[in-house]
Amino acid sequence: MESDKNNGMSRTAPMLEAVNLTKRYDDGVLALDDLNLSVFPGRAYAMLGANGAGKTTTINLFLNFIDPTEGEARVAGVASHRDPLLIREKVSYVSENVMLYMNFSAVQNLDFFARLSGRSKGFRRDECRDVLRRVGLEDDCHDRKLKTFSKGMRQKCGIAIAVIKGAPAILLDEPTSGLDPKAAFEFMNLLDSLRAEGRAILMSTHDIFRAREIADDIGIVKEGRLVMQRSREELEGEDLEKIYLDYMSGLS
């Protein structure tokens, strides 16, 4: 495996790190494979990969949605299976198929899960619709029950969920999914914001230009392993397509 080698990553500690993380399910398949990465406050790290190469399942491990067979995933220093709680401050998810409350508004959403990550009080509705028009929600929007919304404006609903948390971690899966090119690109200008905020940002995509557009470093997983990590410095000048693409027909 390629290493970031002396790339200028910030000398602080990482938000987000994945140690010899490995998981082998119950029916003996290794979906992920002695995974080592770290993602730093104000830096976007990309994981890029076929289906079923164990981008998903390490953003699940850093949830805690489900155990590491071996290895741990530590969000803030804290192995995330040993301190759930810290998972629930530190971190927000935003997944490829959104699951939120569809017979609430855009408002309600936001005040629900606020609540639900711990702020008893939630947003006043000014809070809520600033942190809506950030991520391209229309005012108009704001009020409508999202079982009239697209899948691409519930996916701009759930990234302002993520957004008005405050969390210091970003977990993102597919995030552009559904998402039509001018509100992908919004969404784009969207992260380099929150990276701006010193926010930590671990994303899986398919995406390999949107991939390069927003990542400080990027890694190819292959069949549970990292094949390749580069920072953005590294990459200067070459054709990550064709990098992916040899990684992914074995000739690298």
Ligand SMILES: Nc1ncnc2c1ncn2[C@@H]1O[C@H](COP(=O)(O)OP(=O)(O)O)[C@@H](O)[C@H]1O
Second form
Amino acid sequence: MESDKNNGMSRTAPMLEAVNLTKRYDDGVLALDDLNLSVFPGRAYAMLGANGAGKTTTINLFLNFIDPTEGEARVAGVASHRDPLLIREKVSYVSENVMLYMNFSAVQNLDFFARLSGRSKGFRRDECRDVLRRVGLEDDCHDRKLKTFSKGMRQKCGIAIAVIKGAPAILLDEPTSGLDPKAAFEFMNLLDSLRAEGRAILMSTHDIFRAREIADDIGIVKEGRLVMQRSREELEGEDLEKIYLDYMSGLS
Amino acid sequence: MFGTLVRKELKNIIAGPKFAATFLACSVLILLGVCVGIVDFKADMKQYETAVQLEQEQLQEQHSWSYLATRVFRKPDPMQIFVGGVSRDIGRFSVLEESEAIRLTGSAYSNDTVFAVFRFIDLHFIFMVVMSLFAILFTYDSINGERESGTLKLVFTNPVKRFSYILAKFAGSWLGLAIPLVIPVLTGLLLVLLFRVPLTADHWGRLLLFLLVSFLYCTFFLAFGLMVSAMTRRSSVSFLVLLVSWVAMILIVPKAAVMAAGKLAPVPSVAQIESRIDRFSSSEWEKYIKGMEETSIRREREMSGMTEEERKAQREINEWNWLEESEKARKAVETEIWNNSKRMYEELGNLRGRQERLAFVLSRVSPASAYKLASMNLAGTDTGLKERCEGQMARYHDSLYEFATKMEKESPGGNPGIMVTIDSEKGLTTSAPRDTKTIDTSGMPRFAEGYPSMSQVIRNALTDAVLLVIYVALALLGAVAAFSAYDLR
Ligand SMILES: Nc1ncnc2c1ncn2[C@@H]1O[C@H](COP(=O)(O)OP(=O)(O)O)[C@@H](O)[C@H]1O
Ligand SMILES: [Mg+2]
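Next block, the form predicted in complex with this ligand, ref. the form predicted alone:
Below: every chain and molecule of the assembly, starting with the one above.
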């Protein structure tokens, strides 16, 4: 239902949009400087950048965990700092380290966050199990407490929460860092299927290889500025790693 | 949404180790406290009943209404099971004698000093010290703990209002604490029924109010913990802050209030009062002697022109007058001294009362003090107990001796004097009269001590109960305000 609507809007209105987004922290650090980017429904955008480039800041601005100094982070056309409750219905978030309630089982965690998500659609308990299976968590661990889960399993739970929320936009902050190659591969497949459903995906990452594999658009952020942005088509046949390193060393 | 948050909070608490530990500790402590309270009360009651019985028998052996001396006993109040208060510090009985003032003596602690060392753990103490600590333990990491574990951020990527979240935190932890409190308390009340503790309807009402106030007190610490948790980033910091505040509220503030009251409203010691009385009396006597000297000098001067004969005659004429005059002056000095010392002691009493009130007012800065005062007032074991009891005994004293005087007129008992006989053979012998007729005490008024009524205790406890409500409201408001500005990252 949701995805139908999004498909109808695709290529016309961006789901996630940063407009002249600037953030100066209280201590004077200019973390983001006039950043502009758009993520359309059914497309994935990968932000590449070194540590401290401003990737997490961007995502926090979209979620309105911080207010922008200038510019806007818009979700479905609404500036996030104007109506945080509304935009939080429309985005899901997966962090670098998904932290859930350790005393609850996977199903209990998923159940809780699904109820919080403000989804208007009815919610069934066995839907939790379906979603857990979909993200690759087998039945035997559905009722195990989260404290027995490995990092890969926790990341899968995190994406399960984003899936069950059914939000049109998904923000991911270095979701595959620290995952083993197989887990990272499975994770990326999952993202791919979500994009295919028509969701807009904004992901920050250090992983040039995976970014290239999944992203429709790739942006390189350096010291708070977007120094390069190209689509998959534009990058065809180019060596992304070389481009990245050149930008980092200031050659380009 | 709110329901979901509360349910999650409660489930999270129950699944955690805090809950089991609290439940266990509460059960053991509350049941132990109630049991010890019941056993102590039963012992006190037995002692009271035996003493009253014994006194009755001794009364019936008295021969005369004119030298009636007896003792009245303070009836133990079953509320002391829950709030010991001053019940074991003040005396259990007073000696009744016609011209003696009522003074409660023979406190439980003065008789069994070991009890004073190991003061009993009543429900009030358990709530004041232990439960408040558990309440803090429940909420010290409510907010910053979730931030540290990363769940706070994830929760707020959903359309959750901060206001609902913090209230749900409060409601959830309140329920989480209420379960391990209510179950042992109810079991304790069952014990009270089982052991047939003589509780009147008023007692049950007062007990219920005391429990309500106790829950209010724990609620304060829950809300306070929540507030501190929402004002700090790290749970180790909030725990430390809360622990220090807890010590300050429970131990330091009440003690400091008493000390400050001592400084602000000083009360002279009894020794000081006595030395003042002494000084007054010696100065009065000095004045008196000086006056006497002056009079005699004046008299001498008046007689200076007289012959020896005339002087003698003058002295003889005035001897009685002069003696009477000096006697009157002496009497006046004595009365003045007596009045002064009465005034001094009255003033001392007033000053003490003022100091006590000031100490209470100052100590109410701490919710622990407000709770202590409220619960002692509800239980009737407050600092006014001694005065109330002595007042009742004084009234009984008056009615008893009125009755005794009347009885003495109607049927004077045997002569209690000592007979002295001088016999030429046996010499001097003394003997008490062998009058076997004893007095009939059947119509004698009995000392019937009343327990404080419901309306009375409510009036006494109202200030502190309202104060507790205010403290809870302030802590909650503080928590909401702090969390509305909380950095969720
Ligand atoms: N709360 C904060 N206060 C001050 N400076 C911050 C804060 N958070 C991040 N920064 C600074 O902002 C810059 C960007 O940080 P961040 O967005 O976390 O980078 P990234 O996620 O790309 O590694 C860094 O220089 C960092 O030190
Ligand atoms: Mg980051």
